[in-house]
Amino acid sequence: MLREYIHALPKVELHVHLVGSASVDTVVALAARHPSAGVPTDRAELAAFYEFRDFDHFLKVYWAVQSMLRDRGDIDVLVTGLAAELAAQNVRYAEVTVTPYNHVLDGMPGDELLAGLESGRATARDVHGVELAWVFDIPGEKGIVAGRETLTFALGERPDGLVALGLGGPEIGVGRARFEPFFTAAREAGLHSVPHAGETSGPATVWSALHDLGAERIGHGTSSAADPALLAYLAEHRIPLEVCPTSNVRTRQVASVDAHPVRRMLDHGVVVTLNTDDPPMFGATLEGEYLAVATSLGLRKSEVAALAANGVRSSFLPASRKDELLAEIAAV
């Protein structure tokens, strides 16, 4: 059975947001503790709360959930909950997107955030057998000050497991180029560049992420499929796309998984990795993403294994650990 085969494959997750990974049980518990956030405490009402009209509506819901995170304990619960869910799907490693600026803006001291990340990461490794790394994300809609503060926090604190600088939030009206100084400084300090681009905007945003931010991977990159020259560039330079099919459907960027341009990406030789983005909010799992894409495209098992290998090769794991996981995939 394909489902069992997908489960047996060792997998990595390269595009998952910490806040968006909060399980329904976690969100309900937080909502009961923080009623002012306006998040439902009833599971059925929460399901309706997660019916997104468009991308802007999704962001409003996301920010409401984020506002309920107040201390290291809340962060630890999120991290360990995510690790348990990943372990259940045979996911061995994840690069988790965290947006420090938003947490601090909501009143959480930076040391509380870092303490929660550290304790949760240790539990993920020791209890669940999942290695976690961090991508510190700039919330683009909050402008240059958010870029400056995120970079300062990232380089000043430099927590264990920090591997990259990201850029998220709305893309329309939030040009990638304005954040160039922060990504340049981050790369010079040894961090990788993994901005979102082409999720809700056109191929020009992806080009800008590549040329202005030195992107080594592209978050989403959905609209890349509309530009053959861009697809050719991504394929030639082996720049992976962090593709999140269910997310794109739920935020109404594409009509269905069947209509997703992932086939066009693969046909042009682009390095595609599969990811969940904000799994409980979208009713997604990483195994479910593999199954949906494999079923929609009629992939052979060897092609499904190639997607898993793409994730490993596109990660920022040490080369020796990549080799170990790739050997396990080959054995399956």
Ligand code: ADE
Second form
Amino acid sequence: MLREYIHALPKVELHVHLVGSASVDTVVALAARHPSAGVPTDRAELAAFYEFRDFDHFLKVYWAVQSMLRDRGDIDVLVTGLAAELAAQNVRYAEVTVTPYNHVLDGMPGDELLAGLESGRATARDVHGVELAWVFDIPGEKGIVAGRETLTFALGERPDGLVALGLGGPEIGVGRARFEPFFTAAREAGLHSVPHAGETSGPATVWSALHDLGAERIGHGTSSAADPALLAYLAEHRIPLEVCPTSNVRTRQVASVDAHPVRRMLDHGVVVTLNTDDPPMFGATLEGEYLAVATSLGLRKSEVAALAANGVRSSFLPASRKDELLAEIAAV
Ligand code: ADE
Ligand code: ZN
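Mind giving me the form predicted together with adenine (ADE), seeing as the form predicted alone was just shown?
Whole complex next, starting from this chain.
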């Protein structure tokens, strides 16, 4: 019954990586074409490949999958596959993180990437009824050259649907502050700022994302829960957290969904949104995240609806579209 209620709520997804959304079928097919990537072609072996020892191990697996994507057709398959999966869960809109610098390093020309994003986005809208927007993110581990190249590509190409600049990858040893010039330039050009912070390092990283990068939302922000002053700041300034509970469990940042600090975030008045990060890699779905959190916290339906509404309000949709979705949520 809660499951049906969650399905009926129109939802948005604000934190999902395009590569990490590749379905098992897609990955198996790519692996057969690219044996040198070392990705299993057998489903059972792929499931074992997706058992992550820690966050760094997860990233290595993620990069192996990424390395098999070579042209616009590969990108189109990912985008349309993600859209179909979202539509099946009554997800109406998603801000999808794409890492152009990594694709180009892996041998995909930038115009191939853009062509695949554009054709996939059109199919998402016309066939699946899902609106997609893009977050171009800097792979932090590749340093400031990646920041410069990502910014240049984002502002030079400015594809339809591009809404924000992000920052992903490992956090330890990859200070947020060094990327300040790129976020400043992106914000001046009208893009939003949505870095990962506090996923794999402490609250100081979240403070830096806020102060140095002008973060308007925080990717994960899990460790914010250890800093009451930070929770108070996030609540007061209405800076949403893109919480991805199953991701944090599967990369072993938290022991279980029950052990996730999402309750503490909510109790401090922080705007919490629920998201999947890299759904097939983590065996996650957005409906599953809502169900897991609702069950773990014993939420009433109205509280579950409030989480869906947080997602809508925290998105970069136009106000009129937000109002429509909020009205639909209220009507469920
Ligand atoms: N790239 C893909 N998933 C990521 C995550 N959860 N954190 C940082 N970088 C990522
Ligand atoms: Zn992420």
